[in-house]
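Just one chain follows, in the form predicted alone, and it is written as C-alpha cells.
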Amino acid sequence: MKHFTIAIDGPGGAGKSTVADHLAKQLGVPHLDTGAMYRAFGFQALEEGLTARDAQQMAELAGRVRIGVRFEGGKQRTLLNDRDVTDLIRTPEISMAASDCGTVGEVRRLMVAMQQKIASEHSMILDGRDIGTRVLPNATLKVFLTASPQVRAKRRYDEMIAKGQAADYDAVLADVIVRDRQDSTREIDPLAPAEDAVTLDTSDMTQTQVEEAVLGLLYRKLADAEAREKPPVKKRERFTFFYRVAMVFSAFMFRCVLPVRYHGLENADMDAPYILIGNHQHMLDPFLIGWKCKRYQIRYLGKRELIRNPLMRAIHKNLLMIPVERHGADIGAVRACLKTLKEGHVLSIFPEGTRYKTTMMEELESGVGMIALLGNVPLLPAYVTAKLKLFKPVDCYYGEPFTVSDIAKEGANRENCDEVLARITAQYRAMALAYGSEKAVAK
C-alpha cells in the first residue's frame, strides 16, 4: 500500500484514540496520539507549578522541554525529558492543563512541527483537534469524529472506572462541556472540521461500525489517488511503412555511424500539433532531429525536385512529405502545412530553406513566418552543434517550446513575419551561446 496519512479530529471522548489504535493495527501502521503530547506538556507545567494560561511561561517551557514518542508493539509510549509518562497523563486535571497549554501559540508551533516531522517519515494515523486543519492539511483522509457531550462523558467515565480511578459522571460531563467550549473558541487553531473532512457522529455507532466506515473512506481515497496518478496514455500515431524504415535507419545511423548525443528529450515529448524547426547543415538533418519525436509521424517540407523520379515520389508520398517550390511563394504548400497543423499533426520545417556550413541561422525564408503566424501553434527548436561526421559525436539540443501567439493576434503581414523570423533567430542565438562554439555565435 502506498504512503498515506489519516487525520482524525474531534472533541474529547469522541473515540478518536481508540478508533485510531484499532485502525493502526489493522493497517499495520503507527498511531500518533497527538493529544498525549499535549498532555505531557501540561503534566510538566503542573509539575513545575507553572500557570498554563501564562503565555510567557508556556513559551519559555516550550523552548526547553523535550517531548518524544516511541512505539512498542504498535503502542505509543510518550516521553517527557526522556521519562516515560504514558501512564501518568490520563487524568481530568492533566486533560484540562493540556487544553490550556494548547491555546499558546509557541506551544502549538512546537507540537505541530514535531508531529509533521514524525508523520513525514512513513504512513501513519494521527488524531487530535487540529490534525486536518493544521498538522496535516494534505492528509490522504480527514475524518472528524464527534458525539453528544453526554455520550462522550459516559465513555470517559467508564474508561476511568475501568482503570480503577475515582470518577463522578456529572463532574466528567462538566469537564467535557468546558473543554469543548475552550477548544472550539480558542484564538489559535480552534477545534473545527477541515473543509474536506468527513464528519461521523458516533453517538449511535459501535466502534466496529466507525472503523469500517473509516476504512471504506480510506480505500476509496487511495483508489481515487491511484487513478489520478496514473500517467495518461499519450497519443501515438501509426507510422507508414517507409516512415518505420526511416526510424530504424535513424536509430542505427545516429547511434553507430554518425553518433548524436541528444539533450532535452522531455521537450520532444510534447503533444501535437506543433512545428519542429532546426538549423540545417547536413542532408540527414530531417532524420536527425525528427526520429526522437517518436509519438508522431512528422510531416515535412521537401523540395519538389525530390519527387520527379517515380520511385522517390512513391517513397516521399508514403513519408507524407509536403512538396514545395524552392523559389517564390508556394501558396499550395502553405495551405498543406496549415491543414497538417489543423488536423493535429507535427510539421517539420528548416527555416533557412537550405543547408549552411555554420550552426547559426543564416537567411530565413519568409514562408516560415507566415506558417507560424497562421498556424499559431508552439514551435519546438532543435539545435545541432556541428555537422555530422563519421564516428565523431555531435550534440542535438531540443529547446523549450515557444509560441508567437502575441504576434499572431496582430495579424499575418510582412512586418509580423519579420518579427517571427527575428524571434526564431534570437532563439537559436541563445542556444548557440549556451551549447555551441564561440565561432558559431560570432558568425
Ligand code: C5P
Second form
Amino acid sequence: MKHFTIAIDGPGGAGKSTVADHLAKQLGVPHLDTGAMYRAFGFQALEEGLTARDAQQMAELAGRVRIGVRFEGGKQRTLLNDRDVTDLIRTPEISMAASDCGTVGEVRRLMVAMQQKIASEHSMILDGRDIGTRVLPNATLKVFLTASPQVRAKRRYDEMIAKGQAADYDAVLADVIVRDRQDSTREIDPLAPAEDAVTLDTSDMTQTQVEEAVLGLLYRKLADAEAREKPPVKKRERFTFFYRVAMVFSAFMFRCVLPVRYHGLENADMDAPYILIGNHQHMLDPFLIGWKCKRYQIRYLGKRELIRNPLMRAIHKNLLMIPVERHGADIGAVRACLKTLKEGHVLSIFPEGTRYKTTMMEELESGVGMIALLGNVPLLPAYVTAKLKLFKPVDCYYGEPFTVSDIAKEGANRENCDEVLARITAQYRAMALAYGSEKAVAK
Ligand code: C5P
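Next block: the form predicted in complex with this ligand, after the form predicted alone:
Next comes the full complex, this chain leading.
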C-alpha cells in the first residue's frame, strides 16, 4: 500500500484511541495519539505551576519544552524532556490541563508542526481534535467519531474502573461536558468535523463495527485514488473467428473499395455498455459503423430469415447475432438485447428497422425505444451522409453519446417510448443539418 494517513477526530471518549490502535495494528502502521502530546505539555505546565491563562508563560514554555514520541512494538511512548511520561498523563487533572493549554495559539502551533513532521515520514493513523482540519488537511481518510456525552462518560468511567482507579460517574460526565465545551468553542482550531470527514456516531456501535466501517472507508478511498491516478486500461474484447474476419473485410472495404471518411472517432471509443445506432441505406452499414468501435465485438439484431440456411446460421451464431422476428413484437429479442447490455456489451440497432433510400430517421421501430428505455445505457449515434458507392468516399460521423435516462425515470410506456424515438430523430436531424446532406433534412 502506498503512503496514506487517516485522521480520526472527535470529542474525548468517542473511542478514537482504541479504534486507531486496533486499525494501526491491522494495517501495520503506527498510531499517533496527539492528545498524549497535549497531555505531556499540560503535565509540565502543572508541574511548574503555570496557568494557561497566562499566554506569555505558555509561549515561553512552548519555546523550551521538549515533547517527543517513540513507537515500541507499535505502542506509543510519550516523552517529556526525555522522560517517559506515558503512564503519568491519564488523570482527570491532566485532561483538563491539556485542554486548557490547547487553547493557546503558541502551544497549538508547536504541536501541529511536530505532528505534521511525524506524519510525513510514514503512513500512519492520527487521532485528535484538529487532525482533519489543521494537521493533515490532505489526509487520505478523515473520520469524525462521536457519541453522546453519557455514552462517552460511561466508557471513560469503565476504563478507569478496569484500571483500578477510583472513579465517580457523575464527575466523569461533568468533566466530559466541560472539556467538550472548551474544545469546541476555543478560538483556534476548535473541535469540528472537517468538511470532507465522514462522521460516525458510535453510541450504538460495537468496537468491531466501528473498525470495520473505518477500514471499509479507507479501502474505498484508496481504490478511488488509484482509479484517479491510473485511467483504466481500455481492454479490447476477445473477438470470435468470423468477427475477426469481418473486421479484416471491413478494413479492406472501407479503405479501398467503398471508401469512408470517419469523424468523431473519440466518441466511438467510449466504454461499454452502450447502444450504437445508425441510419441505414446500404446492407454493409452494420460493418461500416461497427468496425470502428474496435474495442468491442458488437452484438446486433438480425432478421430470422438470415439464419434459415445452416451455413449462414453457423456464421451469424459465431458473430453473436440476436435473431429477431420482424413481424410483430418479439419479446424474446428485446429480452436478449437487455441481457447483452446488462452483461456490459455493445448493441447495435438500426432504429429504422429496414433500409431507407434517404438518410432520414423519421419512422422508427418502437422496439428500439423500449430497449433504450429499459436498458438505460447511452446511445452512440453514427450518421452516414450517403449511400456507399464504389470508390466514391462517403462520410461517417460519430455524434456525442446521449442518454434517455431522464425519460426512463418516468417509466417504460408507449408515450415515453415515442419520446425516445423523437429524441433520436432530433439527434439525426441535427447531425444531417450540421454535416450537410440536404436530402436528409426534413422540408
Ligand atoms: O484525546 P485526549 O483526551 O487525550 O486529549 C486531551 C486534550 O488535548 C483534549 O481535551 C484537547 O483539548 C487537547 N487536544 C487538542 N488537539 C488534539 C488532541 C488533543 O486540542 N489534536
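As the structure is a prediction and not an experimental result, all values here were calculated from the model. Numbering follows the first chain given and starts at 1. Superpose the two forms; the largest set of C-alphas matching within 1.5 Å is the rigid core.
Legend entry - After fitting the core, Gly411 CA displacement of 2 Å or more between the two forms: The answer is yes, as the C-alpha of Gly411 shifts between the two forms by 2 Å or more after core alignment.
Inset, instruction - Taking the rigid core as the superposition reference, indicate whether the CA of Ser99 shifts 2 angstroms or more between the two forms. - result: The answer is no, as the C-alpha of Ser99 shifts between the two forms by less than 2 Å after core alignment.
Inset, instruction - Kindly check if the Cα atom of Thr340 is displaced 2 angstroms or more between the two forms relative to the superposed rigid core. - result: Yes, its C-alpha moves 2 Å or more.
Legend entry - Inter-form CA displacement between the two forms at Glu266 - rigid core frame, Å: A shift of 22.8 Å.
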